[in-house]
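Here's a solo chain for you in structure tokens, the form predicted on its own.
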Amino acid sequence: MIRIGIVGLGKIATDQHVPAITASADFTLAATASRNARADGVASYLDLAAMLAGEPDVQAVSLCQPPQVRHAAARTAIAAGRHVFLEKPPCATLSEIEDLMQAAARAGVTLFASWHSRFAAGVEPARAWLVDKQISSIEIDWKEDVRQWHPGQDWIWQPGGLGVFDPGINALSILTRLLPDPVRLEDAKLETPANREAPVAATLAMRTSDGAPIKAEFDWRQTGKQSWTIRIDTDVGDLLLAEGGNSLSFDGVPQPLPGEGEYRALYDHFAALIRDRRCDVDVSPLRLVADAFLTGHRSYTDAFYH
């Protein structure tokens, strides 16, 4: 069993990642650092450093928090000789992953950049039916309640929080795992609160390798029913991952699939990639991020409270 401590015991990491490890084969939850939550029977620290200096045989570590802080932990976690997942985004900006990518070569060991809508059930099938279609265009709609997903937290709406990337990036994580050759942005609008730094909304235009058009749509305001689906038509029909990829339809007639297990499944790809004494860290989702706020046109609009 390989023991691993979470970094920033939050919502995501108490609702997914703790039992996720708890139901794995191959790990065990050894401790956690956190200034604000504590794990039921494992031993609590306030932060990375601490954790690491009291549990000498932890191995790995998931780290949770905030994509603006998590540069400074990962180069700490790897400096020790520990593997490290990456929750998503892997970082703030680009340069940090291929900072931590190049640390991690020299240190010799692994690196996740974990992307778990990759993991939705019906991503893989959805991959494979494409392999020998010609498609014609494909759009995303993406949106969701930020009060019920991210319920007063600021640092979402802060420079390297992404503001409705943070939902989006999901979608372009899947987007980019279906389509074989990199997508290109040609256009990005950005709507961003008065009193924020980061948008509330996006559109993009994109483009495949082979031409065809991508429309992405955005937002965070959005009530009741939360949308998280991707139409991709092609030369003989049409396939629609709805349920952020946990449903799959050709033509309309839904596909049988097991049941959701993102984060069960990243944790094996995670034992899998240390094993192996490999690295994973994909940063095409994040580059089409960066590229939409270096290229996108902005405006403005009413201020927005939790």
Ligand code: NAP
Given for the second form:
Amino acid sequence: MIRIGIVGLGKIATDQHVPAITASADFTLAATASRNARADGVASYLDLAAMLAGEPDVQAVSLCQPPQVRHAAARTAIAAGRHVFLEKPPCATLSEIEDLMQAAARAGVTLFASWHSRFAAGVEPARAWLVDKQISSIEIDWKEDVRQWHPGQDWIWQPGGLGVFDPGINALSILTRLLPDPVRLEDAKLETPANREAPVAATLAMRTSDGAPIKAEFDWRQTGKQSWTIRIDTDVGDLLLAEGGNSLSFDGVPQPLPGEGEYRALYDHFAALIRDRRCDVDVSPLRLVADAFLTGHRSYTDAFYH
Ligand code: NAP
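Alt. form predicted in complex with the named molecule, vs. the form predicted on its own above:
Whole complex next, starting from this chain.
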């Protein structure tokens, strides 16, 4: 069993990481590092440095804080010789994640940049189906109510918090898993609330390496029905991934899938990476977001209050 510590015991750590580790045959939750929360029955520390000093047997850490503080924490954990699981997005910038890749390689530890949506039940069957198809177009709709899913989270609106790309990057992580070749951003429109620093909505125009158009609409102002869908038209019919990748149909015919188990699968993968002394870091979803921030057209819209 690999003894693991969680850093940043907030929403995703509590909802997903703690249950997935508890159910895992490979990991034991040994400690947490969080300023305002603790998990029952395990050692609690206020910060990562204290946890590393107090728990020399903890071999791995999961970094579940907001992305703006992830790089510094990962560097600290790598320097202490621990394997590192990064929540998505792996860092706030591309240069930070490059730095972590080099540091992990030098230290000989596993670095896993997780993309939980890639482990949604429909993603691998969709990928297998697409292998011999000619894609003609792709449409992504990732529209949700920020007040429902991110109540009171201020970091998400601050520089490095990504705004609507925080959920949108999940769609991009599926897209870049489905397509074997690089996706190219051609145009982006970003709408930012007048009193915030990160976008509430974005429209991206991209292309596959074969030139097929990809349109993505991300919007955090969606009330009522929420949509997390990717529709792919091909030479022989269409594929629809819905519910964030956990539902799949071909030409309108629903496909049987196992139940949702993204975080269980993430921890199985992390254990295999540690066993094989490998890293898994794919920056392509973050690169598309960075390209949108680099080249996008900006406009301001109504101020946002929680
Ligand atoms: P969160 O609950 O707002 O934050 C997680 C925890 O990080 C907080 O409870 C806090 O714990 C700590 N933290 C907050 N700000 C910090 C700061 N400036 N410095 C150090 N620690 C800080 O966020 P979350 O929703 O769990 O998201 C965390 C990460 O997981 C994000 O990258 C997000 O994209 C990703 N994620 C979230 C979801 C989701 O559904 N929410 C799903 C998948 C992935 P203490 O105050 O106790 O230290």
